[in-house]
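As a starting point, one isolated chain is supplied in structure tokens, in the form predicted on its own.
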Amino acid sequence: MCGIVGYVGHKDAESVLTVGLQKLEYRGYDSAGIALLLPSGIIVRKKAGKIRELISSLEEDPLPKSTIGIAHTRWATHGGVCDVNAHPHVSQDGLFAVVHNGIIDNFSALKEVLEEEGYEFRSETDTEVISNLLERNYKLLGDLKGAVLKTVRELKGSFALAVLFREDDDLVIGVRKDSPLVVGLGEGENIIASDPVAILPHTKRVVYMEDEEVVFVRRNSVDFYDFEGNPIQKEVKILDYNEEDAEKGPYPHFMLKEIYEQPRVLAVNLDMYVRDNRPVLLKDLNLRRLLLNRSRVVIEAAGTSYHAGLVGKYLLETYAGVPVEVEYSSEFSHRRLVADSKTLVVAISQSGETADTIDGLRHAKKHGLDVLAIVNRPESTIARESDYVIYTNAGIEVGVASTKAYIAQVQVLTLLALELAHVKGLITDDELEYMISHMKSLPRIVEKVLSLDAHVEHIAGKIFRSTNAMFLGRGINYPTALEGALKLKEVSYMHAIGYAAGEMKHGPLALVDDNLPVIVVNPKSSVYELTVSSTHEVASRGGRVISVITEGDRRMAEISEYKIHIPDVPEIFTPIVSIVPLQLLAYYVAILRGVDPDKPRNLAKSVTVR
């Protein structure tokens, strides 16, 4: 969850590191800190709050110039949010400074041993154990590499580390175990970070670290080792996106920018995955055989990706005739897996670094099951460890609340279901071409929905003072209701909950009164009439109905206080079109409530801890 960055080179390290932290702020913003190595030793500045608090402190009281340092932006796990618990953490005698992303499971036992040996601790964090353990092992062995390797083998849990050593002004040490770390290769400079976005201003040449690897980064050399100390040869990759992709441009927030990028994302996937009006996701014959030979699919995902998986369940069962279960990754990875060789596990993730989803992937592979990943980041752990990968091509998504990645996931699942149905002979050539012709119009249709921006903002102005909200959907748009509710509570802190519309009479109807906004997702579909009936139940009890409905729908309009009309599309595409106004609604409610939608409290973009 946290963001780490380390630099050694010829530039002003403070500038490189603080800009890197700003790029990584989506990973956590409880506190931030920086450590520079000077001839006099390691100097640290850290502050609770967002990165701007640290930058203001550095402007008011500048640190001496240095060309080597490490920095951190925190999402708190161990210890409260305060200056003392902020990273970096320096060892007792000042030999080492450490920044850390992850959780050290055995830190209490290690801390007890260190305290018995005379080490005193200033913070409540698990990270301070690492700096002191490094110092203790270095004094014991008298060898830096040996001390690093001994330390990392003693740590249990997940960690990515960047380390400064007081006695070497040309060295930043990086360590990876179950938390992402990438090395950027420059000219007379090198950089390490949790995400390539912090590296892009300096180089596009990168090396992705694997689990249980250590890197010794110097200005003119980079050396990799495994945890046993054996040298490793690594492959250099070239980043395929630009620094501008991680900038807001003319938009006030990343969330709004990424909502508006959705037509382009849809167009990119159409260009990549459709040829001659036919999906080509299964052009890999091994993947095609894999899917054709599976009688059961288990989708494991978290958060927004879980909701995309629920849409995928509907699509794969309805069109491809495959039984599908959708599991929260955090539950799936800790249960007995009842499956056979006919079961395919599908892991869905935007970042490809979601710890629970990685655990689910490894849980499946441990039981001999094949894993197909649907993931946005090609360089990610999930992409590298899965048997097969389909990329969602949404580009860099910085906003903590996922928007364009969700639409890309749903689009890929739709194409996959249609192609598999066609290969199995469950839909005809004409039916497939009809569906694909409509999918090709989706970029234009979503642009049309985005033109409702001001109308949705007006509706947000009518409900932003509410305490609670309810979202209803049915069939393929039940997950849309869940995702709409998640977006609203994520970014605005308004309590929101999604329900299957047919379940209202089984309990949730008790919540309805004339103060409750009820957002009903009911475009033209096979369950339209049933959802109209559920909406009548809400309206007759005074609920404030806000409906997302197909253009020209007078029946729903008559029982709705506010209406958002979307273009008429085949039912299979309604989740892609109907989620867009709900994303906009969440965004504008957040703005009206004075909340930064890019940095919702207590949340981070990439959940890399368990």
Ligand code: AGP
Second form
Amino acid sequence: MCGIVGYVGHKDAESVLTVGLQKLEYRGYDSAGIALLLPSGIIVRKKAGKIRELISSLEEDPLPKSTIGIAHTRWATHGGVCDVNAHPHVSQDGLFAVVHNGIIDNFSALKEVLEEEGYEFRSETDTEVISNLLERNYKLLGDLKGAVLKTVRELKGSFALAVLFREDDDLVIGVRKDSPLVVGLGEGENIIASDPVAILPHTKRVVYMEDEEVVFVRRNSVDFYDFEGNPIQKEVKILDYNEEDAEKGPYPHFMLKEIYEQPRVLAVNLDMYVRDNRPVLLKDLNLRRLLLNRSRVVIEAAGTSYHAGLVGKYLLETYAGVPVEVEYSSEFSHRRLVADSKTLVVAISQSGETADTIDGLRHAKKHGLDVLAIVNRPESTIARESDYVIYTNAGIEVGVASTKAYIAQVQVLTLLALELAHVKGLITDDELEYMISHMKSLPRIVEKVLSLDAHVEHIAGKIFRSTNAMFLGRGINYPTALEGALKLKEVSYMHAIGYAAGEMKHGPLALVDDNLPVIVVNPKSSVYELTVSSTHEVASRGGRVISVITEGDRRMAEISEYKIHIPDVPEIFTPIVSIVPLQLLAYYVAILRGVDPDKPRNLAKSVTVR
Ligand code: AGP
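Next up, the form predicted together with the ligand. The previous block was the form predicted on its own.
Entire complex below, previous chain first.
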């Protein structure tokens, strides 16, 4: 939920750190700060507000130059949004400066002990406890490494840290426990960050830290230890994407760029997972073993990934005959798990760092269950801790609202369900090849839907002043309605609910009046007729129907105020095609309401707190 960067090298640290923060801003943007180490000691500049507030302050009142520092962009957890609570936090006597991503669960108890020893606190944050604990332990032991190890063992909770030590101008200390931290290896310079996107401008050589590891980063050396102080050898990886992947390019916002990248994402996964018109995921015997002979699948995920899981349920049950439950990770991981060894848990996550979903994965592992992960970010915690991972290959997704990653998740689940059905003899060779041949046309079909951009923007202009909206879908497109509602609410702040169309008459119909936009997802499908009836229920009560329907559909068109026509595709692919106009609708409503869709208030891209 926060972004941290640390740098030691030969470049201007302020520039490296502020550019790094801008690349991490999607992780949180309540406040931002920087600490530099100078011969005179540690100096700090920190501001509430977005990173541009900090940069303006640095431009107006420059700091002295330095080649070593740390920086932070915050999503507030403990303590309000204000300058004093912004990171970095400096220890009482100025020995240490700390930036932190995560939550210290035992900070109150530690704070009490430190206050009894005479430490005074300036902020309400849990992080300030870490800087004072480091200082107290250093003064106690007189040894830096010992003080760091003692401190990290005393902390409970999740923490990725970057630390400056006043007495050493060639050292940035990094710590990782339950929050991501990556080390970039340069020439005469090294950098640590929450996400490789902040490292990419300097080097593609990285080391992904694991939990309970400490790293001492110097200009010409990087030394890793476990929390017991034992040296650790780490594998160097090479980042497989380029800087422009993490840039907006010609687009005004990452969200729009990533919506437009969806045809390419679909094509990449077809290239990765289809050979000779057949899915090849289950060619991997490890995955085949994991999936076959399962009595039940439990999908655990959060937010948009949870909606992809709901589509997965329809797909796996309808085609592969596997009973599937879909659980919010935050619920699943705290409930008694009634399961036997034939239950497979599937963790779906774009970031692979969502704390709730990590908890769900660990909950399953604790019960001895196998876990399959469907993840976008390579080397992420969920990817590393699962028994098998299928990557969604959507590339870097910066916009807080997940778009291309969602479509990639649904595409992978579709391929998995079809291939599993075929392996189980539930669909024939011809049926499989028919489906895959249609899937191959999806990149072109989604391109065609994107050409409706202006039309969707026009519709956004008709509803953006509304205070509420309702999304309806049925069957395999019930999750599409939920996802469309989440997109709209999270980027435009318009209250929106997604509902099963058949549920309207059981209560929500009372909400319908002539001010309520009701977006009905009803492409040609096995539940089309039923959803036409649901739409009549809405239209006859004055609801303003906006429908996502198949080209040529007149019956729905007659009862819709606005229509968005999508190409005719087999029902199984309608979740992929139908969500695109809803993503665009959310984007344009946000713009019309003056909201930055890339950085909606209160949210962050990767929810690494519980
Ligand atoms: C998606 O638009 C939201 N920003 C959010 O619900 C997200 O899907 C959720 O936090 C899960 O994230 P993950 O896929 O990285 O685990």
